[in-house]
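One chain comes next, on its own, written out as structure tokens in the form predicted on its own.
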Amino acid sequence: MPKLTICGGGNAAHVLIGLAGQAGWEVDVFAPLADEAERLRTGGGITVLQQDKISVGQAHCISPDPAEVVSGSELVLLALPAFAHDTTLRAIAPFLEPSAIVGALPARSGFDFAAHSILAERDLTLFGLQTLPWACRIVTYGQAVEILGTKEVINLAARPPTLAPRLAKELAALFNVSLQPVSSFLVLTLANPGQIIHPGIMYGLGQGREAIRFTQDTIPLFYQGVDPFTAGLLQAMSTEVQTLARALAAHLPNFDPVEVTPLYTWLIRSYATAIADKSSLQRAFVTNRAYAGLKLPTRAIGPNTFAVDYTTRYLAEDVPYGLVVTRGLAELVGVSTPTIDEVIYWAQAHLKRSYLLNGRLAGTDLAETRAPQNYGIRTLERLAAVMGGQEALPA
């Protein structure tokens, strides 16, 4: 029986335990955060609920100690927020088999920079998914999780790139989703939809609402609450990414900007059967049943009283591990990104961080991000060499 280790204890980890267990894998779980390992152990297995389909799987071993669960694994999956990738990779590195395949669901922007710098001496196979395959929510921790919607197709990148087609074919059955191989992690970085959707909608719906108080019944919808202004903002950000991709392609001969899918095209491709009205970007969000009922992130400030949560991972993850990485690439090639800059400035103020300063990535908190500059990539020539495997990254 093949063995895999799942790193994490959240929504995605619950789905993976159920699906992998059902598929016949021996599943171990590395859950280092708080009391996740103990709570998962007491659950007795995970039931995955998906419309009229049910999958059930149980982990063989669950531990906060990587030495107990990582050794012997053919496949190691990081089902974690991007801000936990570095610490997790460092924790598991000593126990990884030489033939192990390490992947992130999703990779988010710059995952290859971080993974390559941490695991440089191991020469392991890496892969990343463009997004999480499912919209999912835990029903009962350690026992049940619900898949609200599954994307039709997801991009997969690998290092070395030649392995992407094989991994896409082999992992599609495990994740129960169609995987499309792409030529490089740079494609995933630029085509990361979370960096546009999450900060963009937070900006569109959250700006100016600092003083507004909601009840449980009046919290606005998130994805299905996208109004024309927010849709226009998302489209402008996507257009800037497309401009950047074309500019980079002029300097990187092995990079194909066509693989960087525009946001509207990605949305229609990912949720082809879930969207009722495809007439515009705004209508595609509003009528996507996979997004049904998901609300604007809020925090409780009193009895049945809520305020917008500006510390949500939609900003805390998708800005430093998304927009800032893209902005760093734009700085390398000299492409202007005014809308992306506007959203970063707004978000960093709410996060109490400084990434952009006077139009440059020179803020005091830049080191917390996966901007290419943090890995010594300050020229296009260096970027090309790193992508081609000719140069290593500093650990």
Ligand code: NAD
Second form
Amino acid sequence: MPKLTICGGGNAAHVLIGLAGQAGWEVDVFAPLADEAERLRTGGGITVLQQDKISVGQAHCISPDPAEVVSGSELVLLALPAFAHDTTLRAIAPFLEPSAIVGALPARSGFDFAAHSILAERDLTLFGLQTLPWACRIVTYGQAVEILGTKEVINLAARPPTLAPRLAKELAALFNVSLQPVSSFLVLTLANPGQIIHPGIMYGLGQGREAIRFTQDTIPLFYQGVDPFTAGLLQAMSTEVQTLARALAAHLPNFDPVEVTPLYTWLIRSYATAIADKSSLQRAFVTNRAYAGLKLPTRAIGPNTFAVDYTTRYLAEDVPYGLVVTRGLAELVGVSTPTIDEVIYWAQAHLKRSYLLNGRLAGTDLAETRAPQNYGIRTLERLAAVMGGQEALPA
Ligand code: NAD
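Let's see the other form, the form predicted together with the named molecule, since the form predicted on its own is already up.
Full assembly next; the chain just shown is listed first.
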């Protein structure tokens, strides 16, 4: 039986344990956070509930110690938020088999920079998915998870890039989704939809609303709450990414900007059957039934009283591991991104961080991001060499 290791113990990890177990893999789990390993063990096995089917899988070994679960695995899956990628990669690195394939679901932006800098000497195969294939939520920890919706097609990038078609075919069977191979991780970095959607909607719905108080019943919907102003902002951010992709392509022979799907195209392609009205970007968000019921992140500040939560992962993950990476690429090629800059300035103030300073990525907290500059990539020539696998990155 082939063996894989899942890193993480959240929603995505639950789905993967169930699907991989059902598909006949020997599944181990690396879950170092809090008491997750213990809770997963006592749960017994995971039932994945989907509209039309049920999958059941059980992990063979679950541990907070990577030495117990990583050795011998052909496939190692990071089912984690991007801010946990570095610590996880460093923890598992000593135990990875030379032939192991290491992948992130989702990769977010700059995953290849981080993974390559940490695992460079190992020369391993890497892959990443553009998004998590499922909208999923744990029903009972360690026992059951529900898949609320599945995206219809998801981009996969690999390093070396030539392996992407083969990996897309093999992993599609494991994840039970359709995977589209793309030519490089740069495509995933730029076409990372979370970097636009999450900070963009937070800005559209949350800016200037610091003093607003909601009750449980009045918290606005998040995706389905996209108003014309927010849709315009999302469209402007997407257009800036398209301009950037075309400018980069002029300098990077192996990069095809057409693979960087614009936001509207991505939305329609991912949720072809879930969207009732595709007439505009705003209508596509508002009428997407896969987004039904998901609300603006809030925090309780009193009995049935809530304020917007500006520390949410929608900013804490998608700005340093998304927009700031894209902004770093824009700085390399000299393309201006005024709307993206506006959102970063606003988000970093709420996150109490400094990434952008006086129009440059020169803030004091840049080191915690995956901007290319953090990995010594300060010219397009160096970016091209790193993408081609000819240059190592500092760890
Ligand atoms: P989750 O919050 O359920 O799980 C997070 C898990 O990551 C934790 O349970 C823990 O096991 C691990 N983790 C967090 N911080 C860690 C750290 N510092 N060190 C080690 N482990 C750590 O998240 P999820 O819903 O499974 O999402 C995983 C990724 O998929 C995230 O990037 C998320 O944004 C993305 N995503 C999720 C959904 C969804 O529907 N769940 C949809 C789209 C994208």
